[in-house]
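Next up: just one chain, as structure tokens, the form predicted on its own.
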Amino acid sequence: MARLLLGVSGGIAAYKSLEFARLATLAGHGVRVLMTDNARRFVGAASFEGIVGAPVLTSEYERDPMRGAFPGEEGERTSHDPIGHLELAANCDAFLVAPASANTIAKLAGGFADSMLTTSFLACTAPRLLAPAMNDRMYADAATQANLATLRERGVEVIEPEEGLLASRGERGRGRLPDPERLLARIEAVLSGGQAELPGVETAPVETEATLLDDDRGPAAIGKPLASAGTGPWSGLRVMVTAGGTREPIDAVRFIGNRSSGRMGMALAAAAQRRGAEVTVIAANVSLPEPAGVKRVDVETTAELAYETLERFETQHVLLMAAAPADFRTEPITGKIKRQDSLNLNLQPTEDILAQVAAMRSESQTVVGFAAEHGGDAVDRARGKLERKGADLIVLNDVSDPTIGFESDENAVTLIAATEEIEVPKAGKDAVAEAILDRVDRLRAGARTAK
């Protein structure tokens, strides 16, 4: 167990620090939290206290009821009341500030000590890490970059922010706080003597009792504890499932879509969760509840599905693309189109999500696509899709049979890989999901053997 000191400064990304605290606690670490006054405008101290089981401190003049101790430590550390910001800083094994706002970064670079967070940071001799999070223009400003350079020169590790959608509506750029899993993986690597993490570079595995490791399960996940500690043959794997069908708006009430219900995707998510994986399902217009223990992200359009899938793909070991994205979109018309004898729509192709993720995957990632075909030479068309998209496996669903697929609780599929075709006879979708995951297991085992 490590004693982690978490400093939370003001910023909308502070909500991610709650998840970091939860993951670190689940991984067996003792966590204490320091907050600035501005941070409390975004998240409450009570939320952190409920997660870590220890009081949150916001002022250097505030008495620490635990006298500098961390959760999991027995008995009193001292026979007197120590100075709070000195005692916590002296007792921690690492100090992470996440999110680190531009204002807090400037104060730390200047050596200011005007809050519990900044005074403790100044007094800390353990490894210190910062995770900046702010608008991309603030992050790129010369003052912020100079302050970060100063802190790096003093031995502070800066965990670079990620690029993506920002808090400001419609803005995208570099300034997003990294996912809590990455933050925890980084701090554990530092504690074990690991090298600095660089974008796209694999971090050395961290051998701790609370960390699930497998060198063959993807560079982004090595050394990262799971958000839910599953047990089973897939324990340590991260699995992402897309489910349902996307909708492309025509006007305020109409859309282009398909009949996919999401049942197959939810069955796959449940099967992967039963095997011990940490599962995320991206649900496109799915009315079904997600399985217990599965994280859910709801989307509507193909563009939203593409964004959420590509944004998360790097940290996944297995991607099961069971969703049915609309193949075309049109420029939506404001309001509702009045009834008329004819209507011409200019249709444009949507994103090819499967081809994009297959092109960017690493050797340790497995990508499974799905093909809904209608009779005829369905197998040949599905094999052509396998070759064009570059997936590891295509699950063919022949929707010409009205008793399977879509709204049905049963399905029958053909699993098409590079060198074989396996027929899965008609059965409940839970059983079909298990057959698909069995084939994925063999694919991954073969990839490891080939190394």
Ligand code: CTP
Second form
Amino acid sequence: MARLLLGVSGGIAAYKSLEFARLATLAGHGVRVLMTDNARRFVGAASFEGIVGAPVLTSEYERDPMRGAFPGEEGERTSHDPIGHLELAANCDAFLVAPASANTIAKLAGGFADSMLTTSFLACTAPRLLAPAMNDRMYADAATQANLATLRERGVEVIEPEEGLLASRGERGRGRLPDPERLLARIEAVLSGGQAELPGVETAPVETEATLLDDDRGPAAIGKPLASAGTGPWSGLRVMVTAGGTREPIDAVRFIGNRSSGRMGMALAAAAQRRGAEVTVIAANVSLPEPAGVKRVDVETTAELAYETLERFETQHVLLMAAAPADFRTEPITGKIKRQDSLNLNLQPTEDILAQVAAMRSESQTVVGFAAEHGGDAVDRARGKLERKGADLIVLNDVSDPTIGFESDENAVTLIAATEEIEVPKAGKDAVAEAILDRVDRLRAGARTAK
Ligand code: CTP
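Show the same protein again, this time as the form predicted together with cytidine-5'-triphosphate rather than the form predicted on its own.
First the chain shown before, then all remaining chains and molecules of the complex.
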């Protein structure tokens, strides 16, 4: 258990901090919350108090009824009434400000001490983390960036905001507060002095709401049980599936793409969810609906797929890399290229996402790649990919057979791991997905007994 001090400043993303407080408390940490006045315009102190079981402090002149103690701490503090605004900062193991608004970041960079949050931040010698969340233009502005650079220089860890839909209607950009699970994984990693510890298959089910679509999240969603906060053998596991095929724009209307429909990826997502896992699908140009309760993130290009996958990978137990990323990109031309006798495009290779995630995974993570090979020595080539990319398993399908793969509802695959090959005969994609997950189960059981 750690004593976590959570500073909440004013921003719509403050509702996600409630979920952070809930997850951190569930994970056994003692959480105390400091709010700025503006934060209270977005969420109520009573909500935090109910979740963490301790009073919220706003003003540095307010007396802390708990005298600087954290929930779950042993012993009473009766002999001495401490200086309120210094005590929590002195007692915490880590201090996270989430969301950190542009205004609060500016104050912290300037060393202001005009609220309980800013005063405590200044007085805190434990690891300090900031999770900025704001409009993308405010985030990109030179003032905000300079303030963050100053704070980084002083040893404050900045958890980068994510790209995606922003609160202002119809706007996308970098400025979203990362999911509370990621914030917690990050703070736990800092506390353990290294990589985030991910639970293995045998861990107790994690009660989580992460399967709600991001944009459905809001105060009303908090506390609701989830469709997929599942029961089943994979309850407590987080599974990420990439699906579909990426597109690299050539001009305003044309792209380099491939025929991947996302059917296999969606079948895998549904199968993992049936087993009780918490599932995220990163969908590249997939027109199919995702299974109910599965979180979906839509992407178009390989760079976007890489970004969304790498950002989330740290908190996942299993990655099923079923997407077919375009292997080349070109510098897109503005407007529409006119018909002409010949056209030369300078194609550059895209990043190999699978190899990148495999290189950064921990022992408790399982990484599965897919290989679409065309006849010949397909198995040898797929085995080569297993080794080259560092995956635990490669799912090979031979695309020279027109009755399987791509838009088809059926598939036939060979599952290639370091020690064995298993043929999964032609069947519906749901049945093939189950066979893949059975193999993942065995790999994870093997990894545990090998420890
Ligand atoms: N993959 C990836 N990033 C890429 C290309 C592929 O992560 N830029 C992943 C795919 O999602 C798949 C695996 O790597 O899980 C194998 O994909 P495949 O296209 O068969 O392999 P390539 O690396 O493209 O190799 P080749 O073109 O030589 O077949």
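Each form is matched to the other, and the largest set of C-alpha atoms that superpose within 1.5 Å is called the rigid core. Note that the structure is predicted; figures quoted are calculated from it, not measured. Numbering follows the first chain given and starts at 1.
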#### Entry: Per-residue C-alpha change between the two forms, residue 439, threshold 2 Å, rigid core fit
no
#### Entry: Core-aligned CA displacement of residue 429 at least 2 Å between the two forms
no
### Message
Does residue 362 move appreciably between the two forms, meaning a CA displacement of 2 Å or more on the superposed rigid core?
### Response
no
### Message
Once both forms are fitted on the core, what is the Cα shift for residue 16 between the two forms in Å?
### Response
2.8
